[in-house]
Amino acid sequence: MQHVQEKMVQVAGIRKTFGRRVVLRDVSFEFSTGKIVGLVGPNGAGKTTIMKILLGLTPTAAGDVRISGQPVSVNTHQVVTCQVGALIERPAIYPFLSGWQHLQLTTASTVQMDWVVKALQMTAYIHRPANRYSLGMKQKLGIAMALVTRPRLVILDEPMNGLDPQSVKQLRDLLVQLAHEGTTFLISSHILSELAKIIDQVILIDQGRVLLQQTMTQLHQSARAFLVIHTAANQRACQLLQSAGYSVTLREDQLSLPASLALTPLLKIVLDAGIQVLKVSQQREDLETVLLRLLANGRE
């Protein structure tokens, strides 16, 4: 296993244009071996373009990209990308080849092929032609082709697309296990609740700029805490508290207030009005809420 502090990916000052349109502006980030890194942002933010640049598939107008210290560009990517597995956009699948034959296009090792088929639980259909695969089976085949050679870096674009909940959990467990063994992952996904369960770091991009790169620990520390109160008459309780000067929002069947508020005087207002309080709890923002807030701040 590689030393944990070795820099696997270093991206500095990347600029990318399509005609006059600037797609990426001064994008810089880096991460170490054995990390699972989430690349998140709205549609059109530049996530897939960044992944293609890392694979040497797309030229850049400026900047420097290195994998394991080796430069990557359209001209030099063969040197490095033998260490990299990828699933970008949809898997490239030939309808009349079986899943097994697809894996043979990637590696000559039956040991590697057996390993990935078992790991992704594809044994039942791996020898069927791919035109008989469901969307989820095709997605698993694309992931299998990215993982089969046990590359040091794996880049996955929306890997959970089309997978049922059980397959999503299997994939999560497999990625965490491989990361513990030293594989590095860069994963883009719009299913932030799933991504949050496995990533060590997050890179948030918007409109071609990196808004932040933080560890999950740092992100959790920046998550805001709030009080959640359920009453028998939320609408009325909300109006009473707003009249008393409290900053309160009514969401679905609950009242939400800043966690720093003293609870007793607040509850007294509600109870004195004859409204029954059903439940009081404290919650923290989830990853999605934190990132949406940071996105909004970044655009102001």
Ligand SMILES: Nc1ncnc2c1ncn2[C@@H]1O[C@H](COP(=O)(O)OP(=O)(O)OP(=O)(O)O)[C@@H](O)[C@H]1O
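Throughout, rigid core stands for the largest set of C-alpha atoms superposing within 1.5 Å between the two forms. Residue numbers count along the first chain shown, from 1. Please read these numbers as outputs of a predicted model, since none were measured by experiment. Compared with the form predicted in complex with the ligand:
- Comparing the forms between the two forms on their rigid core, the Cα displacement of Val270 reaches 2 Å or more.
- Val65 shows a C-alpha shift below 2 Å between the two forms [criterion: core-superposed Cα displacement of 2 Å].
- The two forms, fitted on the rigid core, differ between the two forms by 2 Å or more at the CA of Val228.
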Given for the second form:
Amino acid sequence: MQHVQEKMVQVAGIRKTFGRRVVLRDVSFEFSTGKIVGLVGPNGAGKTTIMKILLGLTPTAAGDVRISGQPVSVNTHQVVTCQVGALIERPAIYPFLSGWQHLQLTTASTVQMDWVVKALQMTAYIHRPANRYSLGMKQKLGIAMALVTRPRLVILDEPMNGLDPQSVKQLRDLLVQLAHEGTTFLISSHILSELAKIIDQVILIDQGRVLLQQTMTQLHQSARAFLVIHTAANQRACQLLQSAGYSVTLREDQLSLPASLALTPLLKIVLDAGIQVLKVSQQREDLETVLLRLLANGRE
Amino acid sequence: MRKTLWREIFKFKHQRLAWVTPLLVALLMGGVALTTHRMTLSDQKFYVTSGYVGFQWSILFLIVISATSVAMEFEYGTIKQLAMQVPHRWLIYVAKFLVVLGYSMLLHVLVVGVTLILKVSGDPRMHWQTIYRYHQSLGCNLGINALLDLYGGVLIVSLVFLLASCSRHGATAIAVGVGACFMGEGLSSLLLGSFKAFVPWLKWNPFNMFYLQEEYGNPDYRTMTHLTIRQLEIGNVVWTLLFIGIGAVIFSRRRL
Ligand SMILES: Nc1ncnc2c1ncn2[C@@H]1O[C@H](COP(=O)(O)OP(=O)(O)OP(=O)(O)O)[C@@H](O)[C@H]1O
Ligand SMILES: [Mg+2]
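Next up, the form predicted in complex with the ligand, please; the one we just looked at was the form predicted alone.
Below is the whole assembly, all chains and molecules, this chain first.
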């Protein structure tokens, strides 16, 4: 059991500058083996930069990076060579090689190659030269190259780019299956909902800082709940409630209030005024809204 | 290193240029051989020993191959994948250099081979045993020229590798490489002629090393290069190592 809890990635106090511009400041996070972790943030937040640093592709100004407990830097990244597969920014593709030849460059095992081609359903075009691939085909090949050696850690930078809904679903299923078998994933995206179904944890970054690292359960809990009331005369009900001291907002054709309120006195005000209540329900913020709220808070 | 080298060879042999080059060189040599039919015997001998201009064509193609070999990794973004697979990035650079070097040897063997065939169509009074320059036979001359060209080509290839690891696009490296290859000697003479006071230093400039082949054929070049053949040989190696060293460092430090 102890093995399962092993820390796959540990990042502490990373600082990265491009010239005088500070791109990452004091970035720290860690996660355990077998988890699917989402690295989420707006454009330019520093997701790709963090991934490049994890792979030993980019030097840092300060900080410590470890994968499986072994240090990673530009000049010492043996652990990356042996245990990590990655797709960074755009797939690394030579136009003059076929998809199959790309896989040959990555592994010597045809068993692994056959497996990944089948898993990503690339059989139809794997032997065609890559310069005749569509955007999505290239993206799949990039993912295939990251997965083919069955590495312990897989780093994918916006892997869903250019994939059709069906392929996205296949990829999700594949990632979940591999995670069950013990592979750890770090996946970046600027859209959380794309990842929400599969990730265990989310690391939210903005302007080069980690705003939060939470499990999805924690994130769901921090979604605010609302009381939503439909009445026959929303306008008047809103004014009544406001004058009674409730913080109520009129949105579209419904009234929304904080969920923690006692229902009876509130409804009594509305009913006493002779307004018909059509529907009372509770709603939760969706994850995207939570994220935007957290981002807005972080920037204050 | 073995794996890196294997990967580079794998990629290289799947590029069309690798297969088209020998074909083109052979064709161009054939073309030159046709034009030499009406020439005098001594001119024909000259063309035979210089491989029907095949050596020059080879170095042109080698410049293009070297530049694209380095520049394509940055252009296609494949350098990131490569860098993850090796402990040090300069290993990729050295592997690429070795592949081009090996290919250069093959091309030179090809040029010699095609020359052997083309000579049959030349003047029947030409014999491989005929004594030509350096008090050596015609055949020996061809061999010596091939070796000298191979030796001098390494310097040019290392220069192009250096240029390609500095520039975003291979085209720049190709242009400068070709320029250096065909005008470098002139540039060097111009330098040495213009700044007589600095000759003791300027004579070591890399372009002066390109004269190795000429000086070997004609020792009178000594007055122009101010260097002995031995010095030219050593200068070639030193500059090659320097170019490779600097190029490898730039290649390793380049932002990905
Ligand atoms: N080579 C570079 N030179 C200068 N600044 C850079 C360079 N690469 C990235 N940056 C800066 O670093 C910051 C983070 O970039 P990064 O590519 O990591 O963002 P990202 O989170 O991956 O964005 P996106 O979602 O658009 O891919 C950006 O502000 C960017 O301007
Ligand atoms: Mg990015």
